[in-house]
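Shown here is one chain on its own, the form predicted on its own, set out as structure tokens.
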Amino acid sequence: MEDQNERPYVEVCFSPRQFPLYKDPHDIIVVIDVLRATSAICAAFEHGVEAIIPVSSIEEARDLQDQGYLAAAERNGEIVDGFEFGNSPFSYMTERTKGKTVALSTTNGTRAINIAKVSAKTVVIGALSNLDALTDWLIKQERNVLCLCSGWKDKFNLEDTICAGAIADALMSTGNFQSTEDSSIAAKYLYQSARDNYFGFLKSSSHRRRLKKLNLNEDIKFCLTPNQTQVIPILKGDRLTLLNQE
């Protein structure tokens, strides 16, 4: 029997605020912001975006916009004044963004990406929309994995935790990964409770209600529909690109 201590770990961190407690010894960090940043990022690459520069502040996005980049910014679910689009997946399904590099700043997701990159060898983007492709790739890496949920303003949220739980469940089900944190076990069980009906399970979640008030029901439906793409965005330097472009 394989020595349990030699198996890689998969763990779940519920929010960026807790990240310092979890950051070691993980080799790969999967950043998750289902509603909507990482779903939009996956959609962007599926529809031909060349690269995305994730920035934490609106000021950074404006600076890159002034340099001639396409720039997008979202705060509290809404497009920031002065930007033509935010983090709706549908914003990236046009010819305008195809082949372009886009600077992106969001309330939670891009901040989590920039937190993760400080200490991780590899940072990749996870969402329900690329779930199977991502988990298949992670299984093959046989390295320690941390699923970092972007949450909502440093607080726990359901949709990111369920997605992280799906990843943890897939990896642990192989028998080749282990987990020691209660957060990972809790995320796995939340996923198992939700997987047959994401829409129903998340009907009362705080961010789904927040987006519904903004008439973003189509965004919600898109983001909660799994396995729409095979793309895996990966961070290279200051920008995200496609994993198969390495």
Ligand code: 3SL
Second form
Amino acid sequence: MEDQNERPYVEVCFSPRQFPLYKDPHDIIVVIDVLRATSAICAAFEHGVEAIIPVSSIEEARDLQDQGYLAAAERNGEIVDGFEFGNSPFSYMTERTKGKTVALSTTNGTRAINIAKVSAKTVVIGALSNLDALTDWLIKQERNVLCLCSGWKDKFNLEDTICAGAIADALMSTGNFQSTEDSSIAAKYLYQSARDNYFGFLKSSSHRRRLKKLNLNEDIKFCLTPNQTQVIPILKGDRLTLLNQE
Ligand code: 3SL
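Hand over the structure of the form predicted in complex with this ligand; the form predicted on its own is what we had up.
After this comes the whole thing, all chains and molecules, with the earlier chain placed first.
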């Protein structure tokens, strides 16, 4: 019988602040920001965006805007002054972004992507909206996977953890992956408690309340609806493009 310890791992890191604790170089990092950055990125690719340049700061987004790129920026759930749009998935479903490269800066998600890229061979984007397509692809890779939750300003959040738990659960159930961190086990249990009703489970979560106050209920519903797309955005250099799946 094969040595079980040789199996690739799937682990969950709750927030960018904890990322240095998971310091091994990882084969694949899945960056997750369910509300709303990674859901918006998946929606953008589903609706024909050419590429997204994820930048951590507003200044970088402004620079790219000055260079002629279409640029979007969000802070604390709101569109930043001087930008036409922000982080709503619905902003990326129009002709305006089709075939375009968009520079994007968000409070947590784009920062997490830039943190991940220094210690992974491959960085891909995960959300509930591309869950099954992503897990099918990850299972086929048979490589070590770290799910990095973007959280909220370095704190833990429920929605990213549940999505990470769904990925860990799917990979572990094949019997071909192992998981040793308690964070991964906790994420899996949270997912198992939430999976029948994400919307209800997250009713009093902090970011759902924050977005609700901003009248973004339709965005919340969209982001919490699983498996709306097959796209897997992947980082190539400084930009996200669409992974071509064989
Ligand atoms: O933190 C982020 O990157 C955003 O997704 C936050 S918000 O949903 O746009 O408020």
